[in-house]
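Next up: just one chain, as C-alpha cells, the form predicted on its own.
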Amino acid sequence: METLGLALDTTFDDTSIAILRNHREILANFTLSQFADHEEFGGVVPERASRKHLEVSHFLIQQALDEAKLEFNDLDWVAVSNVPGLLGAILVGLSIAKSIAYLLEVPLIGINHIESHPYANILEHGEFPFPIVHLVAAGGHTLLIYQKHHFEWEIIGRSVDDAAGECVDKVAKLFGFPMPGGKMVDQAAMQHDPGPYEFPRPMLNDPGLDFSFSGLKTSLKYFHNDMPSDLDPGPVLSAFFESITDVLVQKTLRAAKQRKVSAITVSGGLAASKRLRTCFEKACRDQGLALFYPRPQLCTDNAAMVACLASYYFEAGRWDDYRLEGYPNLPH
C-alpha cells in the first residue's frame, strides 16, 4: 500500500520540509538555512529563528508539493519534530503541522528529532539489521543509542558537557573561522598531517560510554593563547580533530562490542566530515562491522529523516492528537 507523508523540522535554525513516499522514496526535501540571518551575532538568536521559520514555512511546503507533483489532499499523514530544540522554533512547526493535519483530517505524528537522525541511513541504505548501535554526533548532542527495533531504543552514552560538534565549532571560532566551523576543521584534517601536536582524548580510557569534550576545548584555548602568530593552524586543527575522531570511533566500537551488534550507524551534522567518515570506514573494516553512513546532505538537520521515522510510526498506528506539545530538552 502506497503512503505519502509530509514532515516539518524547525527544531533549530534550519527550516526543512520533506515529502516521502512509503519509507524511503524522497519526493521533496527542502531546507532553508538561516546562517546569514544570525551570522552577525556569532550564534543563533532564538526569537529571530522562530520568526524566520514562520516567514518561510508556507513557501517551502508549497515548493515541496510542487516538486512532488502533489496536492495537499494526496497526503496520508503529517509529522513534525517536537523535541528537542529551541522551544519557540519547535512551536512554529508544531502549529503548522497541527493545522494541516486538522484541515486534511489525517494523522498527526510527533517525532523526536534525535531519534530520527539514524533514519537518514535507512533512506540511504535500507532497513537496519537490528539490534544496532547508533552514534549521533549533532550540533547539540553526542549520543550512543542502542536500538532493538523500531521505537525500542535507549541512550547508552552521552556527552556530560559539550557535544563534539559544539567543541569543533568553538575551537574553529577561536582560530578565527566563521561559525559553523566544522567544514574548515574537516578541511584542515584532510589536508594536513597532525605533525608534532598531540591533544587529550577525554574519557577515552574510561570504561564507560559517555563523552566529554570541554577539557579538549580548554586545551586548545591554552595552546592558542601561547601560539606564535606565524604558526600554520592547519596541522594544529588536524591534531585537534584527530582527538575528536579517535574518541568517537573507539567509543562507538566499544559500544558495538559491549552490546554484541554486527552493525553501527553514524549520523548528525558532524558526520558530514570526510575525515570522520574515512576513519569509521577503516575501523569498521578492521573490526568486521557493517557501517551505515549517509551522504552529507542527510547528515545535517533535514525533514527527510523525520519523515522516514514517521512513516514507521504511521505504519504501526502510533499517532498523536492535537494535545501534542513541544519540549526543548531531550528526556533522560
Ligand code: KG4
Contents of the next structure:
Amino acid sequence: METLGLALDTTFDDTSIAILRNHREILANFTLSQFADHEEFGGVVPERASRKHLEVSHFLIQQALDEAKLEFNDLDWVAVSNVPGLLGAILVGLSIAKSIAYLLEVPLIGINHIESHPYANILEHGEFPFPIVHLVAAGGHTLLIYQKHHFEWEIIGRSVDDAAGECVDKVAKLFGFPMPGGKMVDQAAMQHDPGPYEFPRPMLNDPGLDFSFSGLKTSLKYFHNDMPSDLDPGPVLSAFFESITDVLVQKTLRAAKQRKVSAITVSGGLAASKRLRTCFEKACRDQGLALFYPRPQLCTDNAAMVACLASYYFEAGRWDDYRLEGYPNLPH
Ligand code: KG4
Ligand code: ZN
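Okay, that one was the form predicted on its own. Can I see the form predicted together with this ligand too?
So here's everything in the complex, that chain up top.
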C-alpha cells in the first residue's frame, strides 16, 4: 500500500519541509536557511529563529505540496522533530504539525532529530544492514549510535563538551571565515598539507567512545594569538582538521569493533566534508567495513531524513497523540 507523509523540522535555524512516498521516494524536500537573519548577531538568536519559522512554514509547506503535485487530503501522516533543539523553534513546528494532523485526522508522529540523521543513508542507499554503528557529526552534536533495529538504538559515545562541528565553526571564525565555516576549513584541508603543524587529538587514547573538542579549540586559539600576520593559514587549518578527522574516524572504527558490526554510516553537516569522507573511505577499506554516506544535501539538516524515519514509525503503528511535547535536550 502506498503511503504519503509530510515532515517538518524546525529544531534550530533551518525551516525544513519534506514529502515522502513510502520509505524512500522524496517528492519534495525544501530547507530555508535562516543564516542571513542571525549573521549580524554572530550566532543564532532563539526568539528570532522561532519567529522566522512561523513566518515561512506555511509558504514552504505549500511549495512542497505543489512540487509533489499533492493536496493536504492526500497525506496519510504528519511528522515533526520534537527533540532536541531550541524549544521555542520546536514548538512552532509542533503546533503546525498538530494542527494539520488534527484537521486531516491522520496520525501525528514525533521524531527525534538525532535518531533521524542516519536515515539520510536509507534515502540514499536503502535499508540498513543491522546491527550498525552510526556517527552523527552535526553542528550541535557529535554522537556514536549503536542500532540493532529500527527504534532500537543506543547512544554509545558523545562529546563531553563542544561538538566537532561547533569546534570547526569556532576555529573558522577565529581565522576570519563567515559562519558556519565547516566548508571553508574542509577546502583548506583538501588544498593544503598540514606541513609542520600538529594539534592534539583529544581523548583519542582514552579507551572509551566519548569525544572532547574544546581543548583542541583552545589550542588553536593560543596558536592564533601568537601567529605572525603573514602566515598562510591553509596548512594550519589542514593540521587542525586532521585532528578532527583522526578522532572521528578512529573512535567510529573502535565503536564498530567493540560492537562487532560490519557496517557504519556517517551523517550530519560535517559528513558533507570531502576530507572526512576520504579518511573514512580509506579506513573502512583497510578494515573491511561497509561505509554509508549520504549526498551532502542530505547530510545537513533536512526534513527528508525526518520523513524517512517517520515512515517506519507510521508503518509500525507507533503514533503519538495530541499531547506530544517538545524537548530541548536529548535524554541521557
Ligand atoms: O547537521 P547540521 O546541518 O546542523 C545541526 O544539526 O547541527 O550541521 C552543521 C555543521 C556546521 O558545523 C557546518 O560548518 C558543518 O556542518 N558543515 C560542513 C560542511 N557543510 C556543513 N563541514 C565540513 N564540510 C562541509 N562541506
Ligand atoms: Zn541536525
